[in-house]
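Next up: a single chain in structure tokens, the form predicted alone.
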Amino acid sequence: MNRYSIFRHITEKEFEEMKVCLSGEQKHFRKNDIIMRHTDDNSSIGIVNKGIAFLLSISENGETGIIDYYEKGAVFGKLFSPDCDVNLYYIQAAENCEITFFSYDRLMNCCEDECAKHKKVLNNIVMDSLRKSLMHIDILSCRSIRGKLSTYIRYIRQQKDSDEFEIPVSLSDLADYLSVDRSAMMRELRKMKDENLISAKGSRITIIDL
């Protein structure tokens, strides 16, 4: 599991108890379904149980971009996304997803018992959201495609705690997430392979000397 997950330090039994405590509602979405529109007037947050979801942005001229993606254990919601009236934002299922929704107000106001599992989740949500935001800013601040790729790969290695891992999204979606041209990114990946920095087969990456 991703080391930056709100499920860390929480057992499945504790999470099931927490869903009851917080009146969580579980829903299923098919690939490409809209999970949440940020124009909706709701303060609920979602936790990914299965699958991957994208935070997408649509600009004034109709261009769509991937702002973030959410794996198992990640949290999303209108309150954790950009507050901007220029672009439209929405959450879309990148593949079949299972999402548990909680009321933000219910989450922020601990139950009467102030249970330990509730406090763990609150702490994990804060830390997860902060880390993911700073990670993406750090990646996008790199000026070259090589720099963005290398920084991203190092972050994924840290998250997965392994030198060998599967990139969670397709290479086309990764190029969108890194805000680079896909063809140029693929050329850079081939150069990194030729220089024996990484080994790559599809989305499977093995770090050799990076």
Given for the second form:
There are 2 protein chains.
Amino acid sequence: MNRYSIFRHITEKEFEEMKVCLSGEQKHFRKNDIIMRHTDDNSSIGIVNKGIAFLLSISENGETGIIDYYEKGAVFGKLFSPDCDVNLYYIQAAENCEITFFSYDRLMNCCEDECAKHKKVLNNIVMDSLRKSLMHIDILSCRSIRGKLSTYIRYIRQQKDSDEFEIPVSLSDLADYLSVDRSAMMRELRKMKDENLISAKGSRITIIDL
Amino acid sequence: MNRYSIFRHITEKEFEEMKVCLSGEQKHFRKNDIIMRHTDDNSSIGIVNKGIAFLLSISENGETGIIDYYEKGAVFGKLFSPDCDVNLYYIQAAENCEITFFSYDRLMNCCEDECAKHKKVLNNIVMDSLRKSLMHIDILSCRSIRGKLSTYIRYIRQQKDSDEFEIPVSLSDLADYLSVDRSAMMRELRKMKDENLISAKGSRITIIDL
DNA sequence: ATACATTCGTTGCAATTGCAACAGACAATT
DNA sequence: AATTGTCTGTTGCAATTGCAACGAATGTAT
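Next, report the structure of the form predicted together with the DNA; the form predicted alone has already been given.
Full complex below, order starting with the chain above.
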């Protein structure tokens, strides 16, 4: 169990027991399919097995933006998002996806041991959401594109534990996630290459000296 | 219990019972005092009785920013924040404050009824954090100062349920929270007044037509 | 009462950014 | 094989924004 798994702090034995709870329904989605809408009564939970999914928000004035993305192993669901009074939220497939769905009740109430391990998993999921939100705020708080880019890259380095990695989304989508103009971001990316801070080929980044 | 109280969904009877748990230590802080540091072993929780407190972050390169602010009734604590690997976080008094501290254990384990109401309160607190984070992301995602300002103002209108209200922090601190230059924000604020979208005197805002 | 610090409000100027538009690379579909 | 669509990469130009600086107003400490 790596430190970002929702099953961290769960023993092997507990995990084996919980596998029963997780035998949910598997579904496939094609790129751009809508996987889930955050409607009021929605109590289902999705885990990404393959592909990448976006959490998108539509604001009052109709603008959409990428709030978060879910890679393999990540969990999403309205239950782990706050009430969305102002914006509409939904989950969309960034590429072809395989998702396992199960109900909140099933995860929480299927075995006898109601409190201990289920509470841990729930806590892990919620804390993951919080951590990713704070990370996003930290990135968006940077005043310049340079700042946003390098803060993002530093987070990914920490996550992948390597100075060389593939950005999990397209550069167009990254610009959306960073809330900057794509062409302006490309310009800044090139400047950073010119200054020998990073090297980059498409979405493959190597950190030289940030 | 209003909808933003951490005691929402708790009955009057349950609330009376829980008051016992909440008889924590009261402390006063003066403006700019540091109320709490988010160190690893910190398991105490604070509730704001009077004043306003900031959640501040210090990034790797030493820049600080206002991530969140806590008004009367709001709860803060490292336990409700994710692990802070990259940035340092701390709570600071934005003005003179009165804070009640108690331990996580005390809130969760002081009476017999361990699961039901305590779980609800914990859930409320965590969901508040998440909701405020998503709100902040939504605001910071706007590309222009105008967008950030009007999105922020719309959220406050919803919160205060009125078209006329006082912004709870100084305009300087608001600029920090919105991650924009203060003078540029003032300029935009004046433009919005000139265009008759809002009227504003200091931090007292009246929405005319957003 | 006086000195000091903070916030508010404003402006000129330089730098950054967004917008629009275009071409090439690549993949998927027909 | 041709077509369609998406993504990458680039540029000129206009608009926005940040920076630096200043004075006025307000509040706080001595």
